[in-house]
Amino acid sequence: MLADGSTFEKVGVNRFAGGGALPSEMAARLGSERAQGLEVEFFATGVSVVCHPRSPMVPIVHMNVRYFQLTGPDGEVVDHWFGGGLDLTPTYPFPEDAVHFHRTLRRICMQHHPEYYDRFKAWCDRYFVNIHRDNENRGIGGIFFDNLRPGENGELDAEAAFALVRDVGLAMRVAYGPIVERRRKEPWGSREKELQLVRRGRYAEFNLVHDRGTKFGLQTNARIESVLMSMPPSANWGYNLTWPEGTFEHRLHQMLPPRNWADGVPDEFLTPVR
């Protein structure tokens, strides 16, 4: 854990490798139907990274890669899969940053499978949504995938799937690093900071209410500090917040619905904000 840094207020890196007994109903919630009615043990390993910048001009980033395996009573593998993703949550509207982020992820995915970027982007757009806030997306997305079973239904074999997951895990440097360097010294004031705190509140809402990983950690008695490491260091909740058109606050919320960022900045975002 990094806290109170000059560029980042909080960065958490979780590494996990372990397992234990897993009720079949929980296995089903994780996406496995093969464990139905069985007493299974799980083994999971993965890495998660969440970065909360100090400056509201620098977006939040989240990365996770993981492998999950279920074994039956006699030790045979019942089910196994890879998962992962990388997504961006801006707290100030820079459409060109969204374009860079998505183009980088598209290039990485295309090196492994021609369909993966479109599939994983759409999955990310569906997953990181605050349903309780009229289906508001947490950020501008990225890629997300789960239950990627090696060799099934035209998917990559185990070695190729692991290579994909490894590249996703290493993508932060090229997808996020240039954005940080470009924005970290941008000037900002109280309005920008207030919007950042509001968006951090929405980030926390998703993680506590909807995120499967957080729920899994809480239900398996994992170390609570690790489960909640993704929480922002501070956040605000206003009441019935709205912003006039043309302001940067309104522009940011215009960026949240899913868009084809890898194709370039949409025309509607070319006008300046105030």
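Positions refer to the first chain, counted from 1. None of these values were measured; they are calculated from a predicted model. Take the two forms, superpose them, and find the largest set of C-alpha atoms that agree within 1.5 Å; that set is the rigid core. First, how it differs from the form predicted together with a further copy of the same chain.
- Taking the rigid core as fixed, one finds a CA shift for F42 of 2 Å or more between these two forms.
- Core-superposed comparison between these two forms: the Cα of S230 travels less than 2 Å.
- Residue displacement note: N207 has its CA displaced by under 2 Å between these two forms (rigid core superposed).
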Given for the second form:
2 protein chains.
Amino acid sequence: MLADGSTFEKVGVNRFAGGGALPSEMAARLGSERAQGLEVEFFATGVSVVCHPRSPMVPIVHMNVRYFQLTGPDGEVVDHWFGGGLDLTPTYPFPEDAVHFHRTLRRICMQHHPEYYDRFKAWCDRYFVNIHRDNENRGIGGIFFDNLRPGENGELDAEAAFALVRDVGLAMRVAYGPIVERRRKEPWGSREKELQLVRRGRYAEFNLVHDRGTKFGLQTNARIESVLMSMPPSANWGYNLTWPEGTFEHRLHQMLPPRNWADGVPDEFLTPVR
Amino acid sequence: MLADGSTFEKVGVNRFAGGGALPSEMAARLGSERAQGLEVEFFATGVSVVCHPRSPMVPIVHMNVRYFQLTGPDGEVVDHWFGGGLDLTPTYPFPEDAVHFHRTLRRICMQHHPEYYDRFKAWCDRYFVNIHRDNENRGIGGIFFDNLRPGENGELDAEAAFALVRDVGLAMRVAYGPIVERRRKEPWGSREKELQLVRRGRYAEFNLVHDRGTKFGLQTNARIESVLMSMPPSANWGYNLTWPEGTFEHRLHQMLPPRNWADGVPDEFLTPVR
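Next up, the form predicted together with a further copy of the same chain in place of the form predicted on its own?
Up next: the whole complex, starting with the chain shown before.
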């Protein structure tokens, strides 16, 4: 955990690796058909990173890679799969940053499988949604995937899937790093900070109400400070906030519905805002 | 909604009154045995108030009173019940305020039924708990009750139950008002504010993760700004925060496990903290 840095107010890095006998209610959730009716042991490992920048000009980034494995009574692997993702949650609307982020992810995914970017991008758009906020997306998306079973139904084999997941983890540096570099020195004031705190409130709502990993942690009595390391350092809740057209706050909200950012900046975002 | 007042940073008042055909999944949740197998209409009404003071020396208060009624095909009342409560969430530890709050509630409850204070106090202690935070109570409690069916099993009759619920609503003035009056002018600094923001974070967690009313609102697509009017104006999340014995932060956390505040200030709270 990094706290109170000059660029990042809070960065959480969570590594996990563990296993044991698979609790039956967990087996049902995992949806592993191959493990049904078997006494299995599970092994799970992964890394999560959440960066909450101090400046509202720098977006929040979230990365997660994970691997899950079920073994039978003789230690043989009964089922196994990968999951992962990388997504961006901006406060100040820079459409060109969303384009850079998605183009980088598309390029990296394309190195592994021709269909993965489109599939994982759409999955991310469906997953990071505050349903209770009239289906508002948490940010401008990225990629998200789960249950990638190596070699099944045309998926990559185990070694290639691991290479993909590794690249998703490393993608943070190239997809996010340049955005941090070019935005961290940009000036901002109380209006930008205020919007950041509101967006952090939405971030907190998604994590506590919808995020599967967090909900699972809350229900299974996991170490709470690890489960909630993704929470923003601070957040605000206003009442019935709206912003007039032509403001940067309004523009940010126009950027949230899913778009094909990798295709470039949409025309409607070429008009200036203030 | 009151925002940015000098004493209160945010006060939400939520009135509701409405009804219609009872959705089947709601019928099951309500647990009304009398309505089973019947086509019923429901009518629900209530008032909620949440006051978030600016000063960390003034506690948060939450009040809710509600009435629920199910009517059969001929308009006859098949089932009906009251619910309500009033509870306090302090930041700065003033044991004598907890005593005043609970004594006032005990006195008011005693005017209606000899057993209600003890029952409703224990119910409140069980309900406002962040289970995921190692069963930490949200505040120092108060009273909470639900499913008070008039005339059943020795409960008050309808008129007397309504008088009780009305008094619970009015109790806010006498149980909370004097605390606000004597604490609002007390000096405070950044340490007190910091603890307030952390406690507000716990308040937000309870509301989003555990509170039945909020969860119901989130799941039923209710007007979100009304459902979340109880959220704090701002909140912080630190990492693994602990405070040494002898500090006011540590004292506050010592006050959270349920106690019989109406009996007076426990001896252990007579030593000064700073």
